[in-house]
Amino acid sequence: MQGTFRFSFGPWNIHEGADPFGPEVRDSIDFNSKLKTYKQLGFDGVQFHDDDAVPNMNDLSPAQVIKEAQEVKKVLDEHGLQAEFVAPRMWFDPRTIDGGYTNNDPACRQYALDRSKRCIDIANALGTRNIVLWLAREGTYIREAKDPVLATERIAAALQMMLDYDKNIRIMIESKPNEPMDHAYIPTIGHAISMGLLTSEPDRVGCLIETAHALLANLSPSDEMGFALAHKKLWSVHLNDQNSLKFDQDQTFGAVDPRRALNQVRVLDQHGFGNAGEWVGLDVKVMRTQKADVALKHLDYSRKIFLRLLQISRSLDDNMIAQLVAERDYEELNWYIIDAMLK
């Protein structure tokens, strides 16, 4: 069963180039201008943080938040675009320095829960039921700062609150083992999927797998995807690439290891990813050295690399592969894959 592929990315993938060691190197681009580039590049879906849609949301009433999000929905419709998901971006707020759901301060935890409700309101206004949780600061710098049992229970309680707040949403947990926190809770997809079992509706808790996050945990991204697919919990992906166990680099998909990228494309395609409406999401950064007039190539090429690898994967002779596997001639199988990629 082949997959069906449509592509999305978030507006933060087009950025000014600032990093912890230097200032911006490109001018800012307004949100509407970014939206104009989607169709030009072959993308149909927009990934949102809640404050991508409503930048000043902390200063607005719930009704005002919804009204502003409804205006954004009109703009999406004008461009022929869909919102893939909305994620609460809490890690820039002073109240979440020590986490949101796992914060030791009950007032800060309440802020995180309230912000999550507003995120769901925005998702409804934008026409998506998908809520992504990247648990950015849900962790510790030192182990003794938080009780891991209590922290896990607090995350589960937050999930339950969101599921109870809206009976239509589904939550996709985007796991990551570190950065920005040294010790992150829910570091792998296995952890993410199991969190659903601590709620009353585990069928509405799944995951989003990012290539780089799996690699930072020293795991195979395609195997992580396979694990989630086997559980019927892979509801989105963030494809990119990564040079070993460094910071989260978000390089162009397949730029570092094309064979590793091929295996991700192949497992998605062979198991019908996208046939139930899932998106192939990209989370790729512009190289800081790129000039403004060529600052979209990372998105264009990531999509093209995916489609080229899809062609290669579908050109492989499955009967030959099965025969080599039956004969246990893995060296010949190794050559067969490499030869196909080098043609």
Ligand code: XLS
Second form
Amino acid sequence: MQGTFRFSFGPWNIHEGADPFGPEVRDSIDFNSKLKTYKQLGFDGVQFHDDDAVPNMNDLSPAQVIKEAQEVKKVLDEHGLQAEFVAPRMWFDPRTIDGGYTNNDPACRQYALDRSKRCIDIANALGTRNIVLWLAREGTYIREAKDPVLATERIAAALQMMLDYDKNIRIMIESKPNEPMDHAYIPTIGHAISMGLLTSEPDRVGCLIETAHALLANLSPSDEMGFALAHKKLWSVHLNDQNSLKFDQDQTFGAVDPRRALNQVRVLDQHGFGNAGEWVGLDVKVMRTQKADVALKHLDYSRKIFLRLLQISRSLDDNMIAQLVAERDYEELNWYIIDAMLK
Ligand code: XLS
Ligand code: MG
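Complement to the form predicted on its own: the form predicted in complex with D-xylose (XLS):
Let us now look at the entire complex, which starts with that chain.
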């Protein structure tokens, strides 16, 4: 069963180039102009943080938030684009300095829960049932700061609250082991999937796997994907690349290790990813050195590299691979793959 692939990215993937050590190096591009680039680059899906859709949402009533999101939906329709998911951006507000759901301060926890409800309202208005949780600050800098049992229970209670708030949504947890925190509570996809078991509706809790996040946990992204696929929980991906264990680099997909990228494409394709409407998200960042007029190439090339790798994967002779596996001649198999990639 082959996969079906259509592509998405988030407005944050077109950005000004600030890093922790220096300011912006490119002018901001407004949201509408960003939307114009999607189709030109071969993308049909938009991934949202809640405040990408409604920037001033903290100052608005719930009804006003929905109204603004409905306006954004009209613009999406005009561009022929679909919203893939909405994720609450829970790592900017002063109330989330020490986490949202796991914050030690009840008022801050309440803010996180309220914000999650608004995020769901926005998703509904944009026409998607997918909520992504990248739990940026749900972790600690020092272990004594939070009780890990209580923290896990609090995350589960937040999931339950969201599932109860809207019976139609589904939650995709995007695991990441560290950054911004020293240690995050949901570091791998096994953790993400098992969080669903602490709710009354595990069927509506799945995951999104980001290549770089798996690599930061020193894991194989394609095996992480395989694990999630076996559980029928892989509902989205954030493909990119990463040069060893350092900060989250979000490099162009396949730019560091094309073979590792091939294996991600291959596991998705061989297990029918996309046939139930899943999107291939590319969570890539342009290099800071890139000039403004050529600052979209990371998206264009990430998609093109995916499609090239798909071609290579589909050109491989399955019988030949099966024979080499049966003979346990993995050196020959290694050569066969490398040779196909270097042609
Ligand atoms: C950051 C995450 C972020 C999420 C969306 O590391 O990748 O971009 O994908 O909230
Ligand atoms: Mg991501």
